[in-house]
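In the form predicted alone, a lone chain appears below as structure tokens.
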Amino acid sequence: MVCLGNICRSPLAEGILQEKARLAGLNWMVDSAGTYKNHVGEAPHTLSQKVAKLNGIDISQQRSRHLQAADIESFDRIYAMAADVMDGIRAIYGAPLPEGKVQLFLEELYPGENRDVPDPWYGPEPGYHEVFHMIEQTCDAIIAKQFTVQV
């Protein structure tokens, strides 16, 4: 899960997907990072933590980290929260991205629509709730996909 600073959207996505995977009995390792280095080592934004906690998920122990080129190689799937984040991932990787490995997060719900998860950073608390629910729906789709039988 990748966003800009790794303090709002991607920590929520990490926490939500990790919890949903656990509840589904999937032994997944979910992580998050940012394309900017501005917040490295910081906890998630207080409103991201608050909204997660209100929904039964504790993300307070997460710490922001900067995406590394090696992450693209070592993780099975990389989800970018927005188009500008995809640009940042490409710049960090420095080569064409591996086919089918990196995609916009909302592609799971809205294939081909190139939708971004809005960054709630500059707004009030209701934006964090909206983003939480958008991410939660997408994580549900990711989990459901694991149990869909391919014919």
Contents of the next structure:
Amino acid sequence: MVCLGNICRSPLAEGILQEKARLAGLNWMVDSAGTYKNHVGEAPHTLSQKVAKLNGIDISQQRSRHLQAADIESFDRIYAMAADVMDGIRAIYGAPLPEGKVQLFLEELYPGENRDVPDPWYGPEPGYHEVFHMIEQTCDAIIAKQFTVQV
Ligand code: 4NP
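Output the form predicted in complex with 4-nitrophenyl phosphate next; the form predicted alone has already been displayed.
Next comes the full complex, this chain leading.
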């Protein structure tokens, strides 16, 4: 799960998908990172922590880290929260991205629409609730796909 600062959106996505995978009995390792370096080492934004906690998910132990090119090799799937994040991933990797591995997160819910998860960083609390629910719905779709026969 990748966003810009790894303090607002992707920590929510990490916490939500990890919890849903656990509940579904899937032994997944979910992680998150940012394409910006300026928040490295910080805990998630207080409003991301608050909204997660209100929904029963504790993300307080996460710490922001900068995406590494090696992450793109080692993880099976990389989700970018928005198009500018995808640009950052490309810049960090420095080579054509591996086919089929990196995609916009909301493509899982709205294929072909190139939608971004809006950045709540500049706004007030309602934006964090909106983003939480958008991410939660998408994580539900990701989990459901594991239990659907692909034809
Ligand atoms: P995030 O939000 O990418 O969802 O963690 C942001 C956090 C910090 C900044 C931008 C977006 N920033 O410019 O510092």
